[in-house]
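Okay, so here's just one chain, in structure tokens, the form predicted alone.
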Amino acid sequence: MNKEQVLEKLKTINYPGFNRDIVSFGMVKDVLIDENEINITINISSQNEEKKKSIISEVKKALEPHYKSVNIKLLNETNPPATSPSPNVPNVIDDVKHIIAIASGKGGVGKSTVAANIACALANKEMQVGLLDLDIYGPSLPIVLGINEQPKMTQDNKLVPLEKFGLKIMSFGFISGNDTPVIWRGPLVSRMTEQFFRDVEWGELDILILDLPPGTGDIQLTLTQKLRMTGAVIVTTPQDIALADVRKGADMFRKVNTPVLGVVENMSGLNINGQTDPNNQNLQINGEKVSIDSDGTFSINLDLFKTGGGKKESERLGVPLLGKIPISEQIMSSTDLGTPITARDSTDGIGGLYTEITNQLLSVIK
């Protein structure tokens, strides 16, 4: 077989726990064929040995009928694993097993909503979860979570996180108030960011979710210098103008040795449900004829902002597309009410989508 035929064979091998193959994930880095010998280089970011053994076994099973010798080299045998933090970064929060940043290079893509729903979905699994809002200039979590309180202090002057929905939560908005503008220079912002790590009584946590501000500025730099992070989840919307900024944010994490764990495409189309007379054959939306069920119900998806931006970025980065979240009145109303969807219903509809994203994220970091 030539290289193209080998890659087609490898496309039949799915990454464990996903419905996506190792080639589309970008794991196959090199294929060298020398007569009856083939050498495959694969980058497996997971530290889970069972997943590594499973992939190696499947690759050999697919190729051994065609070659006398199948040699597989794991790229992370010589490089640090993708979910391993840089060894030079100190760990200032000792009792937290995993620290995951929800990030984007662009504002307004829904990072806070995604962060809150992932955090609640994790808490539903009886995990100890913290949620930290690091957007000093425009904190959103007090509104998303419906909290209007100030944190208390311990005797040794540490902040005690507020608790709601089974989460330990901290935001600069709890201290400054949502109506007060923050007019600070970079050094003050960096200092406050570090205080959220050192001077908050987080206790023991399975996962700390960080809701980051947009961009690649002081907070992101302080974060990567002061914390040993498990990785970052990149949130984007489908259109190219969002992707241009998101790429910068994703590439920043890679430059500072913080792995990108996956991509979430938010505002991914608009779903419209309705009901009409079952005999109405003239119903159209945007010039498209709508299929009507026997009971008169109909459903249609509109791609308002193009489609496929999240998939395109995940393929560029060689990481999973964790999920696609449509524009939804449910999300809008639950956010305005201060109750994330997964805090109410984590199994059906939009809540089920967030839960599936969370399940895929857990499979990557374990």
Ligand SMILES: Nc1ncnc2c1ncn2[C@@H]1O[C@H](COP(=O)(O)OP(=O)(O)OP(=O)(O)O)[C@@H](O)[C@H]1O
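Remember, it's a predicted structure, so these values are computed and weren't measured experimentally. C-alpha atoms forming the largest set that superposes within 1.5 Å between two forms make up the rigid core. Residue numbers count along the first chain shown, from 1. First, how it differs from the form predicted together with this ligand.
R344 shows a C-alpha shift below 2 Å between the two forms [criterion: core-superposed Cα displacement of 2 Å].
Superposition of the core reveals a Cα shift of 2 Å or more for I33 between the two forms.
When two forms of a protein are overlaid on their rigid core, residues whose CA moves 2 Å or more are considered shifted, and Q330 is not one of them between the two forms.
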Given for the second form:
Amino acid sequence: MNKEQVLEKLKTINYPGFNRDIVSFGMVKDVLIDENEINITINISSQNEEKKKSIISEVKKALEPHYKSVNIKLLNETNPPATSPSPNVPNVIDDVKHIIAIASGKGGVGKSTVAANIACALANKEMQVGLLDLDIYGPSLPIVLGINEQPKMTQDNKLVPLEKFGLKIMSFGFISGNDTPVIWRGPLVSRMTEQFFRDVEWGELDILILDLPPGTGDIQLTLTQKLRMTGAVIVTTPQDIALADVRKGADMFRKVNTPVLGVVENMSGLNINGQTDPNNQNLQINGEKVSIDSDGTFSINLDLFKTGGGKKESERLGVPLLGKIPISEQIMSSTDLGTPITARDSTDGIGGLYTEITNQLLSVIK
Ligand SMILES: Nc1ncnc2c1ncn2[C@@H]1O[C@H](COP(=O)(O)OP(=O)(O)OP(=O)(O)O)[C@@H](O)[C@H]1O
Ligand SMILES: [Mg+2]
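Since the structure above is the form predicted alone, I would like to see how the form predicted together with this ligand looks, so please show that one next.
Now the complete complex, all chains and molecules, led by this one.
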């Protein structure tokens, strides 16, 4: 077997507890083949001995039929203790099964929109879903979700999340007021965040989605360290510069031993909806025939950046592309209306795309 074939083989081995393989998690660092001998370097940052053993034995089982000698070198590339959430990081929200952060290298790429739509798509599946907006500088969930209320307090001084679209929602914006620009410094942010995690009465949740502030700096790092997360989703736009940001994001999560579950390419191509005479079957846009429904409506997606960069880069990083969302007028107007598309229609058109992304996400977290 050559190196590619070995990697293909290793791709059949899932990381324990995940529906995702060790290659796509970026754990296989090196493969050296010398005739009948193979030397593999695997980076397992988990401290869990069971998981390590299980991975080693799976790798041996997969390769021993092909090589006389299979040597596995284990790396434990965790980062300085200060930045890695050790297994002793308390899971401050006990009743939450999965915590998933939505992050981006730069601002304005559609993170909050993606977070809100994924959350609604999950709620449509009868799951218990929470959505926590941690964007301290520009909380946008109150706008995206059309919420202008203040949360109530319980008798023991816990914040009660607001409920809308079947979600439990909490945002710094609810507390600081939608119009107040807040400039908090690092330590205060960190303290506020911890308190936020602790002092919200979430109840039982299947999934808590975190809408992180844009960027991959200290603040994001602090936020991601405070909780034991299942993983992160990185939202990006197709341009190259944005893709460099994906890399930064992926690096940041690696530092805190949090798997990047996938990338969402947003504003990828342009979606146009229109209406014409149903008999007009000759409509063409950019030389392509447009199919017209019996009621005269049509919907087309135009590729603006034919780079395929999102896919390539996500493969290189070993992170799956969960899906692509085109630039769409519907998305902009849904923000203005304060109703995510998937809260209205999660099967057709753009809503269907968000649901597809959500399904992909569920398939990696189990
Ligand atoms: N696919 C899309 N098509 C058209 N407009 C979009 C799309 N995705 C997001 N938008 C619009 O772009 C704007 C920014 O989106 P959003 O607030 O979700 O980005 P963000 O990454 O959360 O920004 P920030 O970094 O400021 O938190 C919003 O007005 C939103 O309606
Ligand atoms: Mg946002």
